[in-house]
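Given next, in structure tokens, is a single chain: the form predicted on its own.
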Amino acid sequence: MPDSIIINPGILEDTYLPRLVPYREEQQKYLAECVNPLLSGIYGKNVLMHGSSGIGKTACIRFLFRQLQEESDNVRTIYINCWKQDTSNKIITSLAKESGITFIERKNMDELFTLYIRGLKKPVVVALDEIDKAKDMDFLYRFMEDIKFKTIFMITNISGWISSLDARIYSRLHAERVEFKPYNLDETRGILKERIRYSFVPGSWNKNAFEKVVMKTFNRHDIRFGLHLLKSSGQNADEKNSKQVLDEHVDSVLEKSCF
């Protein structure tokens, strides 16, 4: 059997991270302009990023946090996933494992959540992605109440959940919107054709079937559902024995995936 096509397949994950986010830059900036006055010691801007999935939402936030990581020690960057993490005793019980808080059954959420702030020495840079999913807010209003200087990024599909917010918290939030709109056909292709350049041997692609593709992804709107195809027509074609990924490759992914 052949050596595979794919040369580097975390290239196709969706949660790997390019140098730069491509078709991004001018959101990229204003995320970086909310922080900014962080770094001062000035209060920073709390936004609403709002979009459909898989056009780019979580990957600005990784790039921002990676570079505010790699270029100052003066802010403090905390990613949290409102899906995995559901309730404000999760959250808040996550945030206080990971500064070394050791967790005693006798202490409540409050006791516990005044411990973490007490240790911050910075100011705070938060990430809440999946807001929409979290099943209560009082880690919002603990939040915004107890952290002094701060940059709350609220990452969501659904643009008006914003509105659905107690009025203690809305009120207290001042967010401004940011709103991510799908990527057009030329910025989906460009996309797609930087991951292959990186993670297929050279030529491996038929024109035709990366055509197919783009289009497929286009139509969804969704960027993961392309790395999905590329990643999987790929492992096809390997399993075919056959040195190119052609349009019967595309075809049977596309019969069988349920994504």
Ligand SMILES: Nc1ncnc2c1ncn2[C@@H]1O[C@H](COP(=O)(O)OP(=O)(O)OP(=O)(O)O)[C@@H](O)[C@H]1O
Given for the second form:
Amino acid sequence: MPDSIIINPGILEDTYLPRLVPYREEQQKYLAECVNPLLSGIYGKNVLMHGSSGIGKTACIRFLFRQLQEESDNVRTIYINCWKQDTSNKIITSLAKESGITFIERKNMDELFTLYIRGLKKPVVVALDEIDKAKDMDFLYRFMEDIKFKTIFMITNISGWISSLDARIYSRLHAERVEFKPYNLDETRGILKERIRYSFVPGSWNKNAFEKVVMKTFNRHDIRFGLHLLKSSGQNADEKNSKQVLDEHVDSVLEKSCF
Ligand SMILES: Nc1ncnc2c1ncn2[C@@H]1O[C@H](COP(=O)(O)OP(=O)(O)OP(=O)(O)O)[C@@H](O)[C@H]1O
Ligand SMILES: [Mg+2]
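Could you drop in the structure for the form predicted together with this ligand? We only have the form predicted on its own so far.
Complete assembly follows, chain above in first position.
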């Protein structure tokens, strides 16, 4: 749309990773500290990150991985979404593929994983996002047993999930816990303001309309919902040929919303 007030819609996508992830500095520092020992040839720490939806768990891990990739050639980062790759077979196959190990028909998963491990030349930092969705945990057992220098980040929305693990895996993990709490009102406002700054024409948000989005997002404790509200309200203003997003544009999105 040539006259859209949204100049950079990609920034409003929930997959967009901002340059910084403000208000999560403490968690970021801690996560980085868990990896640091690996850079000095010592074992890393394993961590369970938990908290509700849309509050920066994945964003923090992606931020850390981006930093590690930019700053160090000495560790390998592996990100796995266990909702999408929900079995050990799928995970091992994709790790092997990523490492250039071609799948030979008769090779079973065990052999494939052994080949993968043999090819690892650096310590690894593994993020297992949505780990509660994994249908089996064999891969985690193999990670624990066969990879010596590693840090495993497990990310879940279910705080008690770890106690459902097989005792043999639980006992090997020695995981520390990092809780992500929902953002307060000022933090919610700060995050949304920053997204608007880079995605909308300056001055396109009426103050009251923006505050409405902030309050709705804060009440739901979900930044993803706020991003959806910003984008849809902006599109709504566009459709009405308005150069500013007003209360009514936000209201009509909220009326149609299933939330
Ligand atoms: N502190 C922050 N600064 C900027 N953007 C943030 C911040 N926290 C979250 N976001 C943004 O909010 C959206 C949702 O965050 P994220 O994907 O990290 O949620 P999550 O906690 O992993 O949720 P889920 O449990 O549903 O996977 C993303 O677009 C992310 O960039
Ligand atoms: Mg996530």
